[in-house]
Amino acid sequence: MALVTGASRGIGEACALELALRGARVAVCARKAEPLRQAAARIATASGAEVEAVPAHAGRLADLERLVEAVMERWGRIDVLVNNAGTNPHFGPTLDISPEAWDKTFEVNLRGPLLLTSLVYRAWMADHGGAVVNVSSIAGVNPALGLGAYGVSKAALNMLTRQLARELGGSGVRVNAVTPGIVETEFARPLWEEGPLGDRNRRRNPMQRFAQPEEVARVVGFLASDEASYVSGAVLQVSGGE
């Protein structure tokens, strides 16, 4: 059974579909109920799997507690957790970010994965093992102009991944991360759409193109599977060579 946050579109929806195609029952989470319900229906239709939509804010403890409680009540287990939900409310010089935008970035991108992993660990994985995959970003590895706070939050998520892998490995819990480059999603549209910025980013990539959500999802599916049974603490770049 797999739980995927930020799953109403983009990488999150693709990850949920990939896990469903691999045979998992899937709970999908996002803030907005109707887009989430529509994504759950698409995933169920495409995979034939059992899919449940549970609206929740990925950065708020009360919402995450309710999320885990709902999933455990429905299925009684959570074997795979994909922390995909992310936000980037500020694009521009890092020193220009407001305290509110900084806090929001870290609330969703770092605090949320920590809280949800803790809840899932205590609810199921501590006694039964499991796999956690954090969706980070290449901006957490290589500094990117305009994405400073976002990149810092993702760099911290990479370190959290390694730290939890060390701490939870004895319980049979593997913790890994993927760091996508620019992916053609609505979230990243300003970085890849046609225009000076998109053209520059495309030329800069060694493969001269951007990723599709499914290309990231397949790596997440591998890390969540028994094929990666001895992989933990990895921060795997899915960036076309950047």
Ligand SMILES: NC(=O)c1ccc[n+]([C@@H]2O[C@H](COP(=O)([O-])OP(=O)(O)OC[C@H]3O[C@@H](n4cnc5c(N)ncnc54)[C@H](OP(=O)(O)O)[C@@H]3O)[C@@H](O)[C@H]2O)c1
Contents of the next structure:
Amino acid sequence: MALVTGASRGIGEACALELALRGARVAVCARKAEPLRQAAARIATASGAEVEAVPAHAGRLADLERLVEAVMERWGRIDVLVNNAGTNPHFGPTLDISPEAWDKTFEVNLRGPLLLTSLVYRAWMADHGGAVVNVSSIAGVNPALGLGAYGVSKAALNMLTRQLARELGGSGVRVNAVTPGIVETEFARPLWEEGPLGDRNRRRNPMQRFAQPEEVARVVGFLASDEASYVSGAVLQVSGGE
Ligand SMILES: NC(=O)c1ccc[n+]([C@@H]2O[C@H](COP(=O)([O-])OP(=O)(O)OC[C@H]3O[C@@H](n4cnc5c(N)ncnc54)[C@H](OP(=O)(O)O)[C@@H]3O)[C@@H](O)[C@H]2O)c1
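Return the structure block for the form predicted together with this ligand; the form predicted on its own was the one displayed.
Zooming out: every chain and molecule, the one shown earlier first.
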């Protein structure tokens, strides 16, 4: 049974579908209920898997507690957790960010994955093992102009991944991360759509193109699976070589 946050579109939906196609029952979360319900229906139709939609804000403890309770009540286990929900409320020089935008960035990108992993660990994985995959970013590895606070939060998520792999390995819990480059989703549209910035970003990539969500999801599916049974603490670049 797999739980994926931020899964009503983009990389999260692709991850949920990939896990469903690999045979998992899946719970998906996002803030807006109706698009989430539609995504759950798409995933169920495409995979034949059981899919449950649980609206929740991935940075808020009360929502995350409700989410884990709902999943445990329905399925009684959580073998795979994909912390995918992320946000970037500020695009520009790092020193210009407002305290509110800084806090929101870290609430969703770092504190959320920490809180949810803790809840899932206590509810199931501590006694039964499991796999956690964090969707980070290449901006957490290489500094990118305009994405400073976001990059710092993702760099911290990379370290959280390695730290938790160190601490939870003895319970049979593997913790890994992927760091995508630019993926053609709504979130990153200004970075990849046609125009001077998109053209520059495309040329800068060693593969001269952007990623599709499925190309990230397949790596997440691998890291979540038994094929990766001795992979933990990995921060795997899925960035076309950037
Ligand atoms: N696209 C890229 O180029 C790229 C590159 C590197 C890393 N990433 C990372 O990949 C992850 C997914 O991004 P994406 O490109 O797939 O974005 P996307 O297409 O905009 O999808 C974001 C998903 O997350 C949900 N979401 C946003 N904030 C949330 C919150 N606070 N709580 C719960 N759900 C939330 C959205 O639904 P609601 O709005 O209804 O909540 C939606 O389902 C993020 O962590 C992002 O940092 C993306």
